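Form predicted together with the RNA, single chain, as structure tokens, below.
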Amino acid sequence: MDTPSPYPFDRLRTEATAVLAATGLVAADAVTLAEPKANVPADLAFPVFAAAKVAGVAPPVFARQIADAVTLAPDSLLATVEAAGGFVNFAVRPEAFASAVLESVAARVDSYGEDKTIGAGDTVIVEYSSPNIAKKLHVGSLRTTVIGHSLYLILKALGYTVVGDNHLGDWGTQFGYILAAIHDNNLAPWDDPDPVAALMKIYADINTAAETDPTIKDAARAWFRKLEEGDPWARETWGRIITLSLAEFEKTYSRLDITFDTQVGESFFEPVLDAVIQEAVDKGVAMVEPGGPVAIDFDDKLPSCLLRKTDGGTLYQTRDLATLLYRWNEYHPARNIYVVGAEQRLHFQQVFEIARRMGYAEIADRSVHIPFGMVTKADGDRFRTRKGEVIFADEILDEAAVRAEAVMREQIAGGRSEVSESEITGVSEILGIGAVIYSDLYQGTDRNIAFDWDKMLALNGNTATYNQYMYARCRSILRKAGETGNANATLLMEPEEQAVLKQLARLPQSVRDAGDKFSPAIVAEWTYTLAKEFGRFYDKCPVLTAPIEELKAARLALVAATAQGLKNGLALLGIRVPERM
């Protein structure tokens, strides 16, 4: 168990590379293998185009020469090799492959799919969720939370030491508004049954008032200055607001099974901001302008930006720069990842560029912004928070569970579900939350998403529910089977069986690709394809009533491996699986 044997597809690649190199026609380091398209009856392909060019031979001819020269060992996982156009195609030996895949899953269980060698010894920071204090999590915060959490899990599976950082928006002029309102009107939001809702109302109200009363903006700035200067009442009140907000966030995070390794908010960096600005000025990166503001000019490369306001206050840019430098000193991370909305692209370009110019090229180069499109109203317009056009994360999770429960009750009434009354609430939560998470992960894009209840909470097609249903089916079969004898995997020769096995074998590479491209959608696509292949197998290949006992045992092993694969894949997305539904 200490050093698990290589994954089947890795063995295939190693073997294919070796036999290709052994022909003497192509060097091992010139071999790049690809997965053939679905319509090609092969499992691994070597496109010879580049090598053919070097050899000065036409690709189809070269492919044939290579294929003719390859010899496969009798005990190889590879069964055949043949030329097809400019490709040399390999096909697996199905019996040997089946055994290898099932053994691989059985040996690793919950860690099947992981490859800790990729990131061993490296630290990666993932900044995600990062909500603003005194607000509730909403549709938008849900996206960064869900995407970031999955990335966190995927990178962990790849062996990185991952630091999940909830970079709280706990500093800034907006606190000036809230403090001013609380102070001047002698408010006590902490006495409200829903304190964060009270805070949101306070903020909304004073913003509305500020539209007609310009003195409010000045008062707000003054209060934020007091906060920065350490005014006792301002500090204490600010602290209370943070405590209330964190408690509110925690409710949602616990429903989503999310924890953070650290929650250093923007305020954490406040004591070092002056020094950071000074360093930028000293290094000639930033300039103090007449009147006091500190600005950075990027020539024609990027629009200029500010590190210090005319009133002496700092900005988001200043705090993010300080955060970046802090992370470099503290962690020396291999990657510093920001899961933040696409609208902040320029912001991060600027922050990274400032760091580079200040002499911190290493961290600048290792920092990466993972942008995502915003969630808009159905008509494509943005949600206007001030107009009360918000949809809160908890509302979504609640509605999702309600819908899941309604469908489940229908199924139970129709005699199509084994879920008992006492399990309904728990299973509804797993299904509902899974649906929400999956809808944010199954397609990776930085296009905007128009919010749509039905789409977000869909239960069939490419959804979490479908994946979970296939898992529940697996579990149901395994429960009914009870104890079984040893499985002879070499009996799994049906196309549906082989298709499930091949998809199972692809998990490790999907996880690597997902980590490489910072894309949970790659894992989501893998789980869905596995679920779909299992659906076909389920339809065509009876397990419990298999014609012979030995085949039944083999199929049961395949079902168990599929369940494990679905569970592991969904776990990397942050989605749980129900034993029955």
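Keep in mind that this is a model prediction, so the values were computed, not measured. Residue numbers count along the first chain shown, from 1. Between two forms, the rigid core is the largest collection of C-alphas that superpose within 1.5 Å. Compared with the form predicted on its own:
Fitting the two forms on the rigid core leaves the C-alpha of Gln278 displaced by under 2 angstroms between the two forms. Relative to the superposed rigid core, the position of the CA of Ala334 differs between the two forms by less than 2 Å. Asp184 shows a C-alpha shift of 2 Å or greater between the two forms [criterion: core-superposed Cα displacement of 2 Å].
The form predicted together with the RNA done, now the form predicted on its own:
This part shows the chain on its own.
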């Protein structure tokens, strides 16, 4: 299989660097190219300030000297080079650039935007979702699941060997409570039509009872000790609970089109916790205090923490430290990424610092916590039911699909949709789930996000629905056109056509930037900008009624490339596209 030519903007950077170095005024390794500001009529810029300082020449003068010395080849993608203050600006040759972009998209199709040379096969671990066993995925779980999955897809597109790790919360005293309740009351939650809901009720009820009956807490601790010691009934019941929970999780993951490479829970690391604690003590990182607890003092750098409690129990820090060391020994990852809420920021700072002090500085430095804010309603209040309980993830997805169907039926009633009655349910599911995912990702991970249903499902503005609608419009145009001849891309000279082409050409760099900054929002912004530019093109430049057939074919090729770009960008966010809307 032939290797596609380099991406157009990569070719532009390579050519610009070469012609700048050929002047003899600046070395190739001293060239740093940037994207010009929006109001500058150029496509690449070379800021000369550092080079001018070395040369001992004022930046505006040095920029003019370089621009005057540049020679462009006749077949170059670059058309002009001009000095502007302390910058040397380059503009593309529009007809050559149009051909290069359309050829690049057509050659790569679904892989357009990928750059496998970045990761080059290095292993990256992304821990995300990580729900607690015996509970359903709740609305807060959506953020870690959605963000983590998009990062997984983006890093994979960059050539990393990505390990998606669903680090399950399957260990701890809470299981002692559930086991005690099941055993002492002869309960069978697995026979309930909704077994995980039954387990949640069992846990809630026994916790409420424990508030006034201290013997229940003692029984719960005793049952957890039995679980730790391998009691056959406790282990078997615990295993059934895990199986029920995983089946429940899978219902939601299936709707989100998510699978994991590994689902290793906290229990997996239980056998090695004593050894990890002892290693920390032996290395002088932790200290055994009177009464038996093992503590770490960070010398005012961070608040102190425990690795073992007085009763011998371990903590999240202990189990995450063991997980960290296991990943280092098992995978030697280039990056070890945790997509976990912002409230755990201190926790990960402590875990990484402990590892560093134990002599594992390399994995500590390669570990990254991607914090994220809360999910709230449009008024800023938390999502809760009337009883004050958390809303489940599937309830959010169900509501989104119902509201998306209402939007679709309104479009159909107004004669603005091609969707048939038999397609409504499937399209509504795609639109609803896409709206939930995009509403999270486009805002960035560091913010709290508010669910405003009307905004999320709007057919205009920065929404998944708008992006999906533009994709569906592209597909509709192509269906109406039927067979088309060969496209002469050099005819695409209108400003609106060039704007779409240039935005298409930016996808590879947007994917690189998103991977470098662990920010799916960068891809979301690229996708929205492409949809907007396509809308402007469609309004200004007739496609099916273009004045000549050759121009029609060229514009149809641009429509097809835009559809591919929108599909690829949304796919990196974990969002599907409908063929009709």
